[in-house]
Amino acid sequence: MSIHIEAAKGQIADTILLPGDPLRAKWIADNFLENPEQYNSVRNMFGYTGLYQGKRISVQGTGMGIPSISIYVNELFSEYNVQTAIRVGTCGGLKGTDIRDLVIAMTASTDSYHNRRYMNLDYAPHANYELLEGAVKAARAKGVNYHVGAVATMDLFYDPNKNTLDLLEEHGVLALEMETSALYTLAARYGRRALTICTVSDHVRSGEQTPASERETGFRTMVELALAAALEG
């Protein structure tokens, strides 16, 4: 066991999806996994272990925010060796993407402190490029929208400052979201495979927005693809 994650050795597979919403997590292990077996509910935080097409997989929800993710992905890289970590989650849309379009994170800019307390630099933390391909490649056989290129991952959801989302929109990020830059420095620190496919469930220019039910157990075709990637990967 681990502080937040009460499963023993070996109940974890090497690669695992990451949902913030634990009930997406749940959900995620009853309709894509088979004979699921639930390994945590500490904090109610749920996490399931089954198989997807003869091959191990994990899903374990992670909550919402760089210090939630960081304390889930640091866990089950150093206590659980996981080895690849797919986030499947939602993200704000920005100019040039629409509300269920799909968004491939090859890397994550944040306004967090979170990289400066590992090693005192402004580092650019990027996607695992092989499981970006196998995402990309599977979206593109399904004929989704799908856009990749950089996201946002910001410490504010509710931000006071107006010009940001200018600044943003002007270098090209697609999407703003809450966990992605902690992931992908994770995962170069410990030297693991990661990647975020997120869906656009609201759009901040709009305000159009997804309801909260589907937020909770819809998105299916963001889970096919980060199942694809993990195969392909």
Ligand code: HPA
Contents of the next structure:
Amino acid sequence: MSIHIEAAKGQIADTILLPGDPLRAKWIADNFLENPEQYNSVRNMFGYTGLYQGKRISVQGTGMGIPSISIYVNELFSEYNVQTAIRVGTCGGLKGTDIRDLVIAMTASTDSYHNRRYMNLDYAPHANYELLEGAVKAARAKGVNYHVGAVATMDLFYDPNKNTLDLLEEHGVLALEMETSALYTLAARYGRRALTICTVSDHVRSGEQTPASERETGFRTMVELALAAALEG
Ligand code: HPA
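Having gone through the form predicted alone, I am curious about the other one (the form predicted in complex with hypoxanthine (HPA)); can you provide its structure?
The complete assembly is shown below, putting the previous chain first.
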């Protein structure tokens, strides 16, 4: 047991998918895993382990934002020896993206102080290349609209400073989300592999949102890419 996860050692697989929403974790377990076993319900942050195409895979909700995901990822890496962590989430699209597109995050800038608390410099958190390549191959094979590039992991969902968006777009950042910079930095710190795949659920500039009726299909595609990357990478 760790502070926030009640699983016994060995109940969590080497490879884990990390949605922010714990009910999405349940949905992934119900729709993709054979014989899923629930190993966590502390704070209703559900976690499950099952089989996908013969490989043991876990899925764990992380909550929103760096403080929340970093608690779960620290415990998964340090207490449960997880080797590969793939975040499957949503993001706000910036210039060059459309709603429903997938963004595979090569790197993540941030306005959070998280990384500086570890190292007194601007560390450049990056995805694991094999996982990234696996996800890109799967995206090409499926013919979905995808982008590979930079995201920004922001502490403010409701940011009154619109200038930030201009600057990020001018530097080629594709989308906003709230977790990846910490996930990648923690993976580097523990010598593990990480990747984020996210669906553009809303466009930050136009305000356009994916209709609720389509969200499940978009989420399913993203999970398929993540699982393909997990099997291949
Ligand atoms: N900002 C940050 N994170 C997000 C957004 C956003 O607009 N949309 C989905 N996740």
